[in-house]
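Next up is one chain by itself, shown in structure tokens, the form predicted on its own.
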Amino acid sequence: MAKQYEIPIGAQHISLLEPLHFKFTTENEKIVNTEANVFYVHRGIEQACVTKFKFRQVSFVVGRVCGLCSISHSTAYSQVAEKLLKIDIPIRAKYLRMLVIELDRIHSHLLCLSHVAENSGFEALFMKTMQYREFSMELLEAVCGNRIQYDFAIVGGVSRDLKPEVGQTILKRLKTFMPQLEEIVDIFKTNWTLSLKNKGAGIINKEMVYRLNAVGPFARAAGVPIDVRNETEDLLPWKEVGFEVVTETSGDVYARNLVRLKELYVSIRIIENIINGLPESALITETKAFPEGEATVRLEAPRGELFYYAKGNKTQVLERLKIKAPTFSNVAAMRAAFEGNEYASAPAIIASYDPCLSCTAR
């Protein structure tokens, strides 16, 4: 039997930009066991939302759970509050919510891909991908008014309308981005550092996805077509605007890269369809009702299924709020993805997992 070593990574490490700690047990260069500690961040946000803030203010509070996933959190909360209030929002507000969600998905996927490139040793591609990502940040600022912490989705609808000139700017910038995206796709498919080197690294197969309850690109890269956008037409009409599920089959780092790259094309198509077919209506449904009863909402954030549970008691302050982020759902699969791999592949596997601990522990 080979001699075993225990190697820690995190909670601060050059290849891990999140407060997350791994302890690898290795035999020679092979990882044979992994322990993970994800509970380094706790800000008491859920408790604050049911003690310090009125229910209409909570959409702004949960938008601070994470700077990158702010849109997903504020939208999911607004949807669960609307269920408690028993109201439906105007169709234009639904389309605008989908618009900013997909702009944010482009933003998030490009960030993840840049970190995979960096952790694989391809610093130049990291810089190039971050440069290309900048346009999505600028467009989100043009639509929402903020570069981060967007405060766009509110209880009953959205806080701002889309100006026609901003819509045309989005379409022009997307056309500029398309050749840049094709350039990145070509590099990820053909460059040895990102293709051959990462093929077979960090494999999660279909059986493991079901057994470990993986979500998001992590699951879709293994051939499991799990995407909340395919199941929640009652909340947002995703299929009307051209949504389709993207999957790969090999379940490794390379497949996760391809899923995210292909989903960028889907997001671009959705955004173009929304802007070209944006319906006319009000932006918000007014109501004087207070939240009553219990409700749950699922929303496909960039990293996977985001789950919100809320309970109201006909007062201004919620009785209960619970958030389950996609990173939390993926922890078990993430641990399994390391085992049997070379220790040198760990940084690329971590980046392809795309963890978000501010969402997970709060």
Given for the second form:
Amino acid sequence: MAKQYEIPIGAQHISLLEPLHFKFTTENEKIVNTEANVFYVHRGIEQACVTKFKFRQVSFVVGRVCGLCSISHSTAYSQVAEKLLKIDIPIRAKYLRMLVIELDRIHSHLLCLSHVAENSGFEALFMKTMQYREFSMELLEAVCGNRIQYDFAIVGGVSRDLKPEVGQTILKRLKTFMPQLEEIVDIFKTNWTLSLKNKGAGIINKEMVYRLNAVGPFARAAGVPIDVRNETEDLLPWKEVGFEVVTETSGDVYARNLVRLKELYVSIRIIENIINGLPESALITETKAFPEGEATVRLEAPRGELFYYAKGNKTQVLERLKIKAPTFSNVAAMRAAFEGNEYASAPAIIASYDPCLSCTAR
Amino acid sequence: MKLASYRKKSPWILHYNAGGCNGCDIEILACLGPKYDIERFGMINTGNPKQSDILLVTGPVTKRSRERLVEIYAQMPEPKVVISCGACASTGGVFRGMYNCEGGIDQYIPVDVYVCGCGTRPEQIIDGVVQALGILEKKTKELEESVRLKKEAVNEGKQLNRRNIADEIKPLLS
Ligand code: SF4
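Right, the form predicted on its own is done; let's see the coordinates for the form predicted in complex with the partner chain.
Shown next: the complete complex, the earlier chain at its head.
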């Protein structure tokens, strides 16, 4: 047996946005075992949500669980609270929520793609993707008023209306984005140097996805069509606005890139459909009720299935709130996918998981 | 070589997330991107505390990242400047009072520049970094000054230096 070395990555590392610790056991530069340590940023949000904050304030707090998918968190919480209050929200609010979720997905996916490019050593592509990503941040700012923490979804509806001229701007910017997206797709698909780092790295297959409970683009890249948008219709009408699942088959970093890129096309189509067919109605349902009973909600965040459970007891403060973030489900599969890869490709593989530790640790 | 003048022009940045929500971190990343492009000021993001001049910290300090934060700070060479990015790094923000949070990095390491906002805008971050440059320069001066002061405290009249010794022993040798 060859000599084994242990190589740590993290908790502070240039290729990691967040504190995340991996300990690789390597043998002849091949990774044979991985230990993941993800709970550096546990803050205790769940507990604070049921003691410090009233249930209407919680939608702003859970937005701070994660800055990348804050709209997914606040929407999922709002939905679960609406289930407890037993109210239905106006149709326009539903559409606007979907609009912001999809805009958020564009920025999150582009960030992840740029990160993969950077960690594979392709700095120019990183810069290019970051440049093209800025338009989504500007649009989000135009729609919600802030670049990252949107505070858009509140219990009962949404906090802002979409002005018609902002809608037109979005359509215009999406049109200019289309050729840029095609350019990136072309590079990710055909660049030979990038393919050396990405093709065949971090493979996960179908059976592993089922066994290890992977979700999101991670699972879809292996050919498993899991997408909450495809499964639930009751809360947000995804099918109505033209959603469809995209999958790839090979399950490596390359396939994950492609899934994300294809999802961008889907997102763009959804956004265009929403703006063109935005129904008129009120923005918020007022109610004086208090949350009662138990409810669960699932929502497709950029990284996969987000799950919320809440329990109310007819007071201002909830009794229990449970958040299960997509990366939390993916950790086991993440560890498995490292096995047998070169240590040198580890940063690219980590980036392609698109891990979100602040979601995981809450 | 005038190291100080180079450092003034191109400070290197170290970024550490001490438990924030990623919001401010992606804005720091956006600063590195082409639109805001802080590399035009000569700043680059390094992963090595031993080569950095400016520490950008985001997030309320969680109990587990506390030791790492102090460790990273201690590893950075003087002169160094700490910028706290975002409401939660400056005061704790929404996370203030949660059971695993400490509420602000200034309880553990000295902070020079506070950047407000949840999340901070890239313009604000750049502004904070530019302010930090001024502070870095001041700190460098202070550091050099104290060395000079120590040297001048020695009374040269009573001090034997090598030339004096040579002068003294010259007659003995001849
Ligand atoms: S200040 Fe706000 S956006 Fe920034 S890390 Fe803290 S919670 Fe996130």
